[in-house]
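This document starts with one chain, in the form predicted alone, laid out as structure tokens.
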Amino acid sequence: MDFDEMDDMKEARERARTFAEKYFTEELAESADRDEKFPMDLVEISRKEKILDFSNPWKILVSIEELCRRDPGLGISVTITAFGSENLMLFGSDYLKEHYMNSVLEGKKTMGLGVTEAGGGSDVSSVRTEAKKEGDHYVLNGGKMFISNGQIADFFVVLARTSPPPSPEKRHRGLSTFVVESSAPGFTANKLHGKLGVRATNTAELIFDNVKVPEQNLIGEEGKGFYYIMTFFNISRIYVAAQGLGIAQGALDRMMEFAKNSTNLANEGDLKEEIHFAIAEVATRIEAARNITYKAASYLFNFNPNPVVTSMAKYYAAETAVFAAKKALEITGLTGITSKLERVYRDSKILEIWEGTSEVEKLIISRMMTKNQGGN
């Protein structure tokens, strides 16, 4: 087995790399997080230096690791603007593709997809949201809430259910998704304030009032939407523990640095030996968390996804995160606590809850082991 990394995913690593280091500036950090507000103009910078290729996954991925790893909050800010858009590329009609995938795939749009609602948490089964089908449109109504670009998509995935489900046991069946344009009358977002961390992101509650949605934005055939879905998280979960990957690495940077410039140190043998444990313990679980991370995408880059790995690359690589970020508080003490490190440990909390909460991915690496006697 390689272990190298092609020359194509170093060259976007390097080219994520500094342009992190030029454009995420502690100042804009600062102020994206203190006032909750979306870094639109580094979003547009990045467009048009084409931070993200989307024409190679890799590269993707290992720009997601290097952007988040010098600042979460403006890492998946720059790189979130298209989330949702897979959807569109599998399942989506050829006139769905020209007039909405598209122009966010060139930089001129920006999506989001609408899948949580209020209480209904990690369970995608339970939605609500009602679309019914009159003449040559759909009418939605319900509600959505924690979704990211909120106030800022063009427009929307949106799962809601378009007929009721055969029985309890059969509450997936039913549901379908649409492109819903934040345009349309009757649909209104409220941003949602005090988030815990992930600040410079944007974040809403979507309210759906007789939405009228054309027949031709269903995506794919009605009352697939849950499998499209589910194929959607099986893609978006190796992209979140790129995240995951990138904290820790940033957070395992910060614990580097202290050490080395703290150099009262060296007359306090057993914090000293405590610094360095820390140091290997952190590189260590990033180094698994990253090999994970790497089979999951090479199964699913090579169209067999496995979902299995892809579900222990995720919830490995989001506790990894706050672990590192934990640790590196721990450590660093005062110091950490009033620097960038405080923000980096908040952020790292939603990766243990978006796409999948940790519970919820070692659920399903245990029912499908299970069902599969074992086999990965």
The other form holds:
Amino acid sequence: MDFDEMDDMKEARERARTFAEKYFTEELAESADRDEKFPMDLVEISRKEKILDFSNPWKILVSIEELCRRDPGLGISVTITAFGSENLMLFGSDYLKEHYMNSVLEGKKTMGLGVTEAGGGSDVSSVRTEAKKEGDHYVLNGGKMFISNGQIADFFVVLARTSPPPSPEKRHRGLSTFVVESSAPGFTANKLHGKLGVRATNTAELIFDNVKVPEQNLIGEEGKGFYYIMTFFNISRIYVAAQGLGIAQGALDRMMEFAKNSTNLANEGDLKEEIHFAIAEVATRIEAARNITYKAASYLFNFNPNPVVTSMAKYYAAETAVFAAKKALEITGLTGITSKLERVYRDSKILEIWEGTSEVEKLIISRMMTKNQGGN
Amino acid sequence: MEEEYGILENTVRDFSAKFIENNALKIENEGINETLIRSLAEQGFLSMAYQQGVGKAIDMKAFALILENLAKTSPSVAVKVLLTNLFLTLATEESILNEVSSGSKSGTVVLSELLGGYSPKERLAINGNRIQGKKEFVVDSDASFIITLVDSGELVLLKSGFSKDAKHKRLGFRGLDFSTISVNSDNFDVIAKNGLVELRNAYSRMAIPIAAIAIGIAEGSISKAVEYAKVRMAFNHYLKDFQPIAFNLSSNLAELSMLKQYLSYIVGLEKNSTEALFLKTRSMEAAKEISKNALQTHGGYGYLEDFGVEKFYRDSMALSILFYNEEKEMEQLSEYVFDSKAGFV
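Can you give me the structure for the form predicted in complex with the partner chain, which would complement the form predicted alone we have just seen?
Expanding to the full complex; the earlier chain stays at the top.
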């Protein structure tokens, strides 16, 4: 068993770190947070410099870590412009790959994923948006909530109901996924203001009012949308875990900086074990979270996904990020609360909520384990 | 006597419902306006520590009740009331006491020297008959009068000759300004030569009121979470029907209930400084934990300011940094536990 990173991972990590140090200025991070403004110029630069190399998922993973380590809001903004593209990669027709996916991977277009609905949250099967077949197209009516890239994406992968569920217990049946262009008549995106954190990212409510979607924009087979989305979550949750690792590592960096650059560890001869212990606890959790995340990634990237380990990674890395940000603020006190750490504290909390709350992840872990469907 | 406190509690709740609840988000985004300050003064909330014609005195139980109930809807307003009354305990000039307690002028106290992670970059010094320099970490920096320590250790009251400078990042209490101030003033009083001791004593006397704000934050959080869990459905069930949510919130409420009972008990004690620290320590943790659970219960909606939960998450952490020094206060507790200085090597 070799725990050393591969050379191309090291190189990607270094590139992302250098990029973040150069472009993620505190001024930009603060203004994007204050004004809730998506940093499009920054995204363009990152595309030109090819910070995300879609040919190697390991490189994406460590790049996300490094970018979020520097600043979660900017880091996530730069790394989610292709959010949902795996649906097209895995289940899309050649037409969809050529017309939509490639342009995103080439950095020419931005996409998003429309799954969550108002009042739906992590309960994906409760989708109420409908898609009715009419001739050679579908007509979409309904809405989506908390959609990343909502106002800036050129198109979305949208989950909608194409047939009624056979029973209340089988609501996950009869759902399908489509590519919906944001320029389509009847499509509206309303920005959500006043988020606690990740305010640089663009989040919106989507409304579909008789939106016509060509039938060739159906992804895969009709009625299999729920399974496609669950498959996608098993990928995206690993990247959310990477966000958590980066955020936690960034918080630990601040704690280390505070300990080294101030007299806090040696004030009046005190040893200040509280600070030592906090650093040790956070560092240990990060190490554990990184090991689970890389294990989940290893399963996935070798085409043998393990949803149990993936959910463990997402749940634990998210909680580690929140824990680290909290500890960092508590230890650094006035220094921290008047620094970027206060933003990191706000940003980190979303990780326990999006892409499946911690509670949902725990349910997945225990239910699949009791059915002997994963884990170790 | 208990009946009077019951009436007071209802009065604060009615006040909050009338003046704060529907404006809570506006207060966060635009600050506490003069109308609200006048209303707080009319209710007597700004004159708990000093009353014209009566002098300085404070009914700690009443004060705690007011802060707790204000914090349930707006921790910013509660902190404004706390700082105003803390100012009144330290200021001495009668005209200023009257102006601040009546709400026509405002006063605040800079506590930064008492807090963890204090690392000033600016200097504030007395040069002859002037005070010059800058003071960082001023909560409610819009105030007309500011009490602060200067570098040489005196506690001074600045009456004029200061202005707001760079704003600090604000995790919490967004209804109040949080800035550095620039000072060039010959209009000041020295309140105490050994200012740190005076400031520390005044701060220590506020342990119960500060704990009351933490308890109010926790109560505000949990009441929103409980209401939400009753009506929000997921996977064909109300959230309240899921064990983790029901049990967590119930456990939170049990802890909160005990903290409230303890507060009620210790305000009646003749000496309660150690008990006040017990209460403050546990209340700070409870506020952070309960507001986090409340936000999590709301899921994505909890992350949006419109639902009024995220501010408790921010404010509970801000309270534990701006009005609590975990290390120093735990050292005090350890000294009590071990009957000698403890927590040092």
